[in-house]
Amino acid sequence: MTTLIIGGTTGIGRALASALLAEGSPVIAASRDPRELPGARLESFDVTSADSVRSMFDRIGTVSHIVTTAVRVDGAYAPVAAVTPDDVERAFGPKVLGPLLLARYAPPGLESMTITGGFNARRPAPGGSVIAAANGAIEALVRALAIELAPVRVNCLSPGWVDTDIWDSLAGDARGERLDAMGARLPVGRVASASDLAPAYLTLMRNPHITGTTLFADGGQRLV
């Protein structure tokens, strides 16, 4: 059973495609711009344009699985005052209607698809109001398609911070001291690493049972 990870080379997306592939299922890794990844098929692609969508499952065919990890943070963090259209268009393109445009063109033979969150949804920051708001979209966005798509199963996987390259972006030199602070918040006691949410995602594609849900694997950040 083929999965299709979006942003499957990167981050979150590469540490659950090591796992499949670790226990020998076909991965798909798909982005604008895929880095290597033994064992796993590289497609490179534009998840917000109906034309590449529609063209990349023309060359792929049908896929047991589509879990997307898409996001774009540039213009995401930024007080409401200096937010502009751009910065909206740039946080749910890949999350909002990226997840849209794979629902849309999936070919039949589809059994799960999960979309990746987060939790500022439910606990946003001030700053935060873009990619809350996107994040929010999504949990929405997975309990109507969970019901049009039926019985394909749409669930939400909506982790905390997570300890990826993308932290150099957002906090450059002080990435290392801003982990560890929330990290001593943090109930568990650390951020995630992107190997601990790849059995979560997993939970989601494979539980027959689940369908409509946002399951928090944020160590608790909700709460703090």
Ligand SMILES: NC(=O)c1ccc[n+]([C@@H]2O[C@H](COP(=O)([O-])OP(=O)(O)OC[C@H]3O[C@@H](n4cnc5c(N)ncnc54)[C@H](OP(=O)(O)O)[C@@H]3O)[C@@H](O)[C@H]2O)c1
Contents of the next structure:
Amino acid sequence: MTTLIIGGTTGIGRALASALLAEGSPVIAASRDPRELPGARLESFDVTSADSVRSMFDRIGTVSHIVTTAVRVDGAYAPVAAVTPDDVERAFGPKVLGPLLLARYAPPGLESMTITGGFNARRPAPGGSVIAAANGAIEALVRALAIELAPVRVNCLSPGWVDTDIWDSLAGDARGERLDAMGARLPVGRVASASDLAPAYLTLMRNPHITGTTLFADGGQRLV
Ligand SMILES: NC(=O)c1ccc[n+]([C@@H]2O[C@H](COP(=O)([O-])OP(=O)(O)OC[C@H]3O[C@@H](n4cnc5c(N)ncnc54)[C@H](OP(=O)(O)O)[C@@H]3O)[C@@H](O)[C@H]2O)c1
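Previous: the form predicted alone; requested now: the form predicted together with this ligand:
Every chain and every other molecule in the complex is listed next, the one we just looked at coming first.
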């Protein structure tokens, strides 16, 4: 029951990988430049390149579950007046093209695929149109893939704010202060830790009757 986690050595993906490894489940953590993760097999590849995806699957063979948390946020948050075509391609590559390539080249034997979206598909803010569009595309994509790849189950996990290193690039030194202030606005009173999300991914991976859906693990962020 091997799980391939794209983005599995950082942030949300790493927390899921650690939860799986702790219960003795094999993990392959893959990204462009994976960090060390004791117990996991590491693979370097680029999810936005068809050749790279194909040769990664040639190396690893069959997996039971694929989870992708891949994202690039550089250039993804900007007012529409400043958005460039490159910004759009950079944001849609890991989030939308990548999952399509994974679906295209995954060998038979797959049970589930879980793609990570984000709350801003439903609760957008100014300056977030590009990433909101990519996350919205994921919600549509999982419905389409759930039909086309059936009986493989395909779902979207949509987080709200999560305290990961992504906030170093989004907030810099103000990371702690920003996350505290954002957490205070949520019904649950705090932003998520990466490990809060692991059980939600495990539900999507393992529940035999969930497919083509988006699970919001956002602390109620869509509501406020
Ligand atoms: N943190 C939040 O507040 C938050 C909120 C809403 C939604 N989300 C979503 O949750 C997911 C995970 O976020 P996170 O905070 O855990 O971010 P993160 O730690 O930056 O994880 C992103 C991962 O994507 C990998 N990646 C990027 N481009 C890739 C490519 N071309 N091919 C393969 N791997 C690639 C990165 O590894 P390499 O650099 O080694 O390639 C990295 O491991 C993202 O989809 C994000 O949009 C996060």
